[in-house]
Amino acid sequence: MYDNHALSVACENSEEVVVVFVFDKNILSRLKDSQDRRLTFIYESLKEMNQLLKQVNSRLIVLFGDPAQEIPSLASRLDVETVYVNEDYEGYALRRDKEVAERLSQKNISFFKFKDQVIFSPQEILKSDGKPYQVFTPYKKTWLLKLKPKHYEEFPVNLKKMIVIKAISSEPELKALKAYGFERSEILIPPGQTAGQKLLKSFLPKLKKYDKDRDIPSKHGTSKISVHLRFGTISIREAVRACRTQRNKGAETWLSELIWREFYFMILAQFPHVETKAFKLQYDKILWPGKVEHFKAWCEGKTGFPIVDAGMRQLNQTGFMHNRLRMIVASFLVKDLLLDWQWGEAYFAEKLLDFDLAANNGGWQWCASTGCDAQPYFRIFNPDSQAAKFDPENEFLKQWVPEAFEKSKKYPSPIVDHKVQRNKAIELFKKYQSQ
């Protein structure tokens, strides 16, 4: 609300605005769990919404159903001239914004996107030729150079704008959670902007080390704002704002961080068949001879590798998981276990609280070596040298599997050898390289 591109654009160009939220039954029928952490996430975030928006005497409308049906009637019904929406770069969305657009045309109502979860859009960062790049550091390179203080400026959103109750008021209204066929759940970060805001205030003090804490996941090292970016509750602007008040290496590790991020989304714009396949194609033909039992294992935290059982005991029970630990349990997956990426990828779909479909895909694919960035598939993580490095008092592992540690409790043996299956690894990858 306080800091929105297309909310921004609308309040400044139009004399009443209204704020619509579609829960998008296209997106939910997809979801297995009906106590999806995201769901409670979204839900809280648009309570909040609602609340700022009734102190201005308006409110928030809720529909549910399919967007591309349910926006151009809302739009006739209300009688509006323009929608005002921001850009998404998932395949779906891409697939919606356009049908509604036209739609919306067949209506002569206009359509207009924005650019606002990104500081540079897909398109902006290019190569000198013109095509995209496949590696993240000279993009990161390119990107830092073009970066100026007017690309993270604020969008202020003027609220008197906002339409009054009594002209929407047969509307349908947010409702219970259950209405959309979901039930509230316990979340581990707190939703709405102003809990988003709170977190980014708490994290800056430790920013100035968050190049040395962030891989150790016994300490609050991270900003735990993911998911908040994930849905808008705090604006990438901010977030590179904040990052922008301190000159130190933290500050410059983050602000990389945030720069993968926008890296994700410029691979998933320009290269749109990594959603369903390998961004590199050869790789999409190797069948992977692991064991579908010991994928069970992996899922339920159960290998025998304690820094990958806590790793996926953390996701399971939180929806939360480590960055380190995200790529521990990825090559542990594809190089350790030999099964296919898209199973993990699938599976942290499911779970992760902050799920999003660019960072979730690129950095499976980057763990798995078949992705577009420099990572060869002979450079395998060690569970037990990685557990060592990051969590040398085995802090985080006494938390996550305390029965590793307790000889009155059962922990199960490894489930593979390492050091065999990263041998077969390499030679399964080396035999599809150049194919």
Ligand SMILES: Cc1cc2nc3c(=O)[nH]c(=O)nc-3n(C[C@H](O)[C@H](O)[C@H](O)COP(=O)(O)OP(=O)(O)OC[C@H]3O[C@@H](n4cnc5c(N)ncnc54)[C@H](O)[C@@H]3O)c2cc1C
Given for the second form:
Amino acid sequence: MYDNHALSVACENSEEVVVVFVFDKNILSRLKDSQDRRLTFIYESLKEMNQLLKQVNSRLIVLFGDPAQEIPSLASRLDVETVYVNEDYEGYALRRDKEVAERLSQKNISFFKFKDQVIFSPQEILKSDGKPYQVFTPYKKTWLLKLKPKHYEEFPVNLKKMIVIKAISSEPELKALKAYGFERSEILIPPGQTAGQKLLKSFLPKLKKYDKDRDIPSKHGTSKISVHLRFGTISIREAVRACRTQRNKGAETWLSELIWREFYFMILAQFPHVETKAFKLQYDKILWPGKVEHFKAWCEGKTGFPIVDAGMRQLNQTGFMHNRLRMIVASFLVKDLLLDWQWGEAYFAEKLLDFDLAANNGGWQWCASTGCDAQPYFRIFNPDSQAAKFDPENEFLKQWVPEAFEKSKKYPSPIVDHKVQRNKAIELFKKYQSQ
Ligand SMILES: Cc1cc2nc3c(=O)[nH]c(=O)nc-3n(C[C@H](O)[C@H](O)[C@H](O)COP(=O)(O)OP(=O)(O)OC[C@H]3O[C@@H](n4cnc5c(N)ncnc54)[C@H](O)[C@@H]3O)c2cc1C
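Would you generate the structure of this protein in the form predicted in complex with the named molecule, following the form predicted on its own above?
To see the whole picture, the full complex is given below, headed by that same chain.
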């Protein structure tokens, strides 16, 4: 509702603007858990948005169904001239938006898309030969060279243009969450744009130490804004504006992470095969020798490796996992349990509050060594040394796996031998490396 490109232009160009949200049945029908945390986050954020609109005598229209049907039919009912949306780079969203645009055009209604969730779209940062980058560092260099203050200016939203509530009285409004098939769940990261801005503000004093603290899970040294960036309750421009207020190593490192986010959007858009296949296609042929019961132990946080179990329990219980732990548990699934990275990717997609197809896929392919610019397959994390380095006082481990530190309590023995599995993983990757 604030700093939103499509909404800003809609308000500038129109006499009256109506804000619409569609609970997309195509997406919702694939979610297994009726208490999916993301639905609570979205729902609460919509409630806030509705309140803000009511303050200017308007309200949200909330549809439930297939957007390709719902949007054009609403546009006809309200006799609108133009539909404005923000770009989305996922395969499904691209197909959906194309269909919406076609149906609107049959009704002579214009449809405009705007770049909003990134500073630079996947086509804007290219190599000098016009091809997409496949390596992060030169991509980042070009990204930074191109960055000017105009790229992160706010897109203000003129709420005075919002349609009056009376004009849309027969259109559906926001119902209770259960009307969309879901129940409330507990979320630790407060939803909505006001809470998002507060969260970002509270992170700023920590920014200068981000480069040092970001890898220590017990320190809470990261921003936790990923879910807000995902759902647009913090704009990427605001995040960049915030970090441009400081010139230090911490701010530089944090900006670099925001650039990783755009790098993975670019990879997904330019190499769409990554959604279902390895970036390096030869690794799709791997026959993973791991055991299904090991996957179960990994999901449940019962592998007998405290750092892995701590990460998985944090994910299962809160919907969040610290980045260092995401790397450790992903590496462990692939290189210690010798299981298909796509199983892990799918599990994260189900559980993460901040799930984002591009970042999740990019993160998994990086850890599995199947991605572009990925961790080399022979560099394998040792879970115990990772724990000693990033949780030296066992603070995080004691919080999530207390029984590993109490002799009287039962904690499983390690389900595999790291040294043995490490060698097996190297042999496995070697075999497929040149195929
Ligand atoms: C296996 C794996 C899966 C991941 N899945 C997701 C996912 O589904 N959604 C998601 O947003 N991030 C994902 N990440 C990236 C990263 O772990 C999270 O963005 C980060 O932990 C979120 O916490 P934060 O907001 O405190 O991050 P901060 O450290 O404060 O970073 C600021 C922002 O930069 C972006 N960012 C940071 N690190 C990365 C990264 N490595 N790749 C892409 N963007 C990054 C995020 O938007 C983040 O909010 C994944 C990483 C791995 C290794």
